[in-house]
Structure formats: structure tokens, C-alpha cells
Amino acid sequence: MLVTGGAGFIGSTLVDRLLGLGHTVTVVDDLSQGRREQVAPGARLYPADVAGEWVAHIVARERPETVVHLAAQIEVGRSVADPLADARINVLGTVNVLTAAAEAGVRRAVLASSGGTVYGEASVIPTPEDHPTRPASPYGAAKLALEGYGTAFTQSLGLPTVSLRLANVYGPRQSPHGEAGVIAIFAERLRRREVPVVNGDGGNTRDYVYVDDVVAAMVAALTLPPDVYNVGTGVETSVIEIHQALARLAGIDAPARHGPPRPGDLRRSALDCRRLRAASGWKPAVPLAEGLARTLAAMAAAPPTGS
């Protein structure tokens, strides 16, 4: 098994699970966002760029049965500021990985797509997979292209590919820096006894799914028919509700500070995951309240991070 981005938040959690299931695991990660210390000792780590020439050599050498492609540029704002850099990692990197996998005779690829950014402002909430896709950012367009390449490689090169449209994933190991991961950002600021900043009125909703549930979906994807599947809870939770819940858990009685709304932010997002449940029996197992408590406890136990 080869996991790109396996030193990151979701990737390292997946690597732990795969090792626990008895798989031999190889990780490819350029360590620009991932952390070497998060890669379990039982996995082999190659520090490499997924868009670079070394990927083909690594895949040919390791000959994995399955590739799970998680490596990505994850910030929507950065994709708007520099679409070419985003496309290099998120589009060309995907094509590079899939090409290497097809040439090495890999039996299956699992790709991490994005629920909210692929659908854009959806007219149906929770949103099913057959809803029109209207990406409003280069990041969303790149993730939609990732799915298209997956389908093309399945049909033209015989590489079965599953694309998972992830909702807003949260949990231990998520970085509190950058724009991704409002739960990690709020939890870190509350840990420092600082007042979190809510963009806009805080009424924007998202579908927050705990990382262990996402990893369980990725394990299920190892045997699913090639297709696109949503991975979420189907439940909308507003940003201000997230702040209130975390503040209660942290024992802090202080309102959030409101800043200007972030341009291009979706107002509502939640995913209909009945296709995945019908195909595999998967369903989220960790309620939001429990996941928030686990996340806050993990962050409290970790050493303070720099900004």
C-alpha cells in the first residue's frame, strides 16, 4: 500500500490504521505540510514531490497493490492567489501519481476529492453525488479535474479508481495554522486563552466529519466499485456553534470576535452519503460533541505550536 501525503493530518492517521490491519505501507510526502514524526515507524517514508519525476521510480520500486492519493495543496485562498501552483500539485501531481500507478500495474487507486468546493453553492442540502458541480475556486476546479482523471484512467488504462468527496474533516493532528480547519484553529486559540475570530456572522454551515470516520471510509474504498462517493455526516453545523461548543469544553465563557467575511466562502454545505453507505455499510461513528472533545484533549496534550 502506498499513501501520498502520508505524513499529513489525514494521511498519517490512515497509515496508522493500515499498519494496524497488517498492510505493508509506503509513504510519499514532500514534508511541506506533513511532519516526519507523524509517520509510524512501521512505514517506509520517501520525502518526494508528487509532481516530480521520483514518484514513478518510487512506485516502480515498491510495487504497491493500491495507491491512496492524499497529497494536495489544501488552501482555497492560496489557489485563488496562485492557480498555477495549485494546479501543479493538485492536477499534475494527480496525473503523475496515476500514470506511475498504471505503469507499475497497481490494482487500485483511491483519490481524495472535496465535497463542498466541488459542488459550490448547492441547491440541495445534504448534497448527493449527482448534484451539478459548480466549483467557485481553482482548488475546487482542480479537485473536480482529479475525479475526471480518475475516471479516465479507469476507462482507458484499466486502473480502477475511487474518488472520495470529503466533507470538512477534523480531529487530532490537524494543523491550526493556515486557513484550513476551523476546529483546529479555534481549539488552538482557546488553548492559549485567546479569543477566536469568526469570519462574518458565523452562520456559515459545514459538514464536520471526524478523521477516524474518514479513514474508515478510505479503508472501505479499497474494495468499492470505481465511482465517486461523498464522505460526511449529512449534518450542518454553523461556525458559531463550533466556537460555542469548543468554548464550553475548554471552560471558557467568552464570545468570539467577529471579523470580515472571507470572500468566496460557501454559505451552506453538507453531504448526502447514502451511496457510500449502500455500497459498503459505512456510516460515521463519532458524534460531533465526542469528536470535538477528543480533538481538544489531543491538542491540550501536545506541546504548544508556533504561529
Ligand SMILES: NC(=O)c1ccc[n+]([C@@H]2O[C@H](COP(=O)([O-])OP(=O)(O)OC[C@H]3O[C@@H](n4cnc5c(N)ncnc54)[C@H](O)[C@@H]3O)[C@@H](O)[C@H]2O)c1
The other form holds:
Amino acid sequence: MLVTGGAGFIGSTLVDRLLGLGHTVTVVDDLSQGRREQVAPGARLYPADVAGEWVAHIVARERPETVVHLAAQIEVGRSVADPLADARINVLGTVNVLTAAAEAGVRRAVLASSGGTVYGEASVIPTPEDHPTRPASPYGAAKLALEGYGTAFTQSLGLPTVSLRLANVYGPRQSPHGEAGVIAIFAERLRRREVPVVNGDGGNTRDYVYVDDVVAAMVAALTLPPDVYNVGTGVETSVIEIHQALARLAGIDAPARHGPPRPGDLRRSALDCRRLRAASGWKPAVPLAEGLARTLAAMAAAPPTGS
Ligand SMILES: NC(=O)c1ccc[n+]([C@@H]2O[C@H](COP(=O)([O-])OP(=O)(O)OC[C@H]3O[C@@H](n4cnc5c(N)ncnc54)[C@H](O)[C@@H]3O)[C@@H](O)[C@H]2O)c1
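So the form predicted alone is up there; where is the form predicted in complex with the named molecule?
Let us now look at the entire complex, which starts with that chain.
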């Protein structure tokens, strides 16, 4: 197996699971966000750019049966500020990885898309896969392009590809330093006994899915028919509810501060995941309260590093 982005939050958790299942695992990650220490010693790490020429050499040399492509620029705000830089990594990087995989005779690719951004403001919630897609950000547009390439490589280049539209993933190892990942951001502030800042009124809802459940969906995707699948819980939870639950778990009794709303933030988002469940039997196993407790416990045991 080759996992791009395997030094990151979801990728390193997937690598642990794949090694546990007995797979040989190779990681390609430029370590721009991911951390070398997060890559289990049993995996071979190539520090390389997914949009660069090394990828073809690495895939040809390692000859993985499957490529799971998770490497990406993950900040929506950065994609708005610099759509071209986002597209270089998220679109060209994807085409580069898929091309290298098809040329090396890889049997399957699994791609990380984004259920929180490809639909835009949805008229049906929880949102099924056949809902119209209208991404509001270059990041979402790039993820939709990634899915399109997945279909094209399945149909014309002999590389069966599954795209997973992930909801809002949370859990241990998520960076609290970006714009994404409100649970990691709040948990880190609470750990430092600081008051989290809620953008806007905090009524925005998201579908929070625990990282181990996402990893289980990725493992299921290794044998699924090529298609696009939502991966979430179908449950909407507001930012205020997240803050309250985390504050309670952290034993802190102070209300959040409110800042200005973030322009372009969706009001509501949750995914209908019946397609994946029907195809594989997958369903999320970790309830939010338990996932939050596990996240806080992991953070207390190994405080995040970096700025
Ligand atoms: N976390 C979420 O809620 C969520 C939701 C939907 C989709 N996704 C997708 O899941 C994937 C993994 O996200 P994550 O949350 O683990 O983020 P992450 O930032 O922890 O992981 C991404 C990894 O990609 C690496 N990377 C970035 N640019 C690269 C490049 N040019 N070449 C090689 N490696 C590069 C980073 O170093 C990092 O290790 C991404 O594709 C992301 O878009 C995540």
C-alpha cells in the first residue's frame, strides 16, 4: 500500500491500521504539515511532493497494489487566497499520483474528497451523494475535480478508483494550528485553560466523524466498487454544542467568546452515508461524546507541538 499524506492526521492513523492488518506500507509526504514522528517505524517514508517528478519513481519502485491519496493542502481560506497554489497540490498532485499509479499497474486508488465542501449550501440534509454539487471555495472545486479524475481513471486508464467524501474528521493527532478542525482548536485552547473563540453565533452545524471510523471506511474502500461515497454520521452538531461538550469534559465552566462570522462558512452540513453502508456494512462506531473524550485524553498525554 502507498499512502500519500501518511505523516498527517488521518494518514498516519490509517498507516497504523494498515500495518496492524499486515500490509506493507509506503508513505509519501512532503512533511509540510505532517510529522515524521507520526509515521510508524514499520512504514517506509519518502519525503516528497505529490505534485513532483519523484512520485512516478517511488510508485514504480515500490509497486504498491493500492494507493490511498490523502496528501493535500487542507485550508479552505488558503485556497481562496491562492487558488493556483491550492490547485497545484490538490488537482495536479492528484493527477500526478493517479498517472504514476496507472503507469505502474496499481490495482486500485482511494481518494480523499470533502463532503463538507463539494455540495456547497445543500438543500437536503443529511445530504446524499446524488445531490447537486456547487462548491463555494477553490478547495471544494479541487476536490470535485479530484473525483472527476477518479472516474476518468476508472473508465479510461484501467485504474479503479474510489472517492470518499469525508465529513468533518476529528480525533488525536489533528493539528490545532490550522483554520480547520474546530475540535482540535477548541481542545487545545481548553487544555491551556484559555477561552475558545466561536466564529459568529455558533449555530453552524457540521457532521463530526471520529478518525478511527474514517480509517475503517478507507479499509472498506479497498474492496468497494469504484464510486463516490459519503463518510460521516448524518448527525448535525453545532459549534456551540461542541464547545459545551468539550468544556464539560475539560472541567471548565466558562462560556465561549464570540468573534465575527467567517465569510463563506456554510450554515449547515451533514452527510447521508447509506450508500457506503449498503455497499460495505460500514457504519460509524464511535459516538461524539466518546470521541471527544478520547481526543482530549490523547492531547493531555501528548500535547501538540508547533506554533
Ligand atoms: N480532516 C478533515 O476533516 C477532512 C475532511 C475532508 C477531507 N479531508 C481530506 O483528507 C486528507 C487528509 O487530511 P488531514 O486532515 O489528515 O490533513 P493533514 O494536513 O494532517 O494531512 C495532509 C498531509 O499531506 C501532506 N502534504 C501536503 N501537501 C503535500 C504535498 N504537496 N506533497 C506531499 N505531501 C503533502 C502534509 O504534510 C500532511 O501530512 C486531505 O486530502 C483532506 O483534504 C480531511
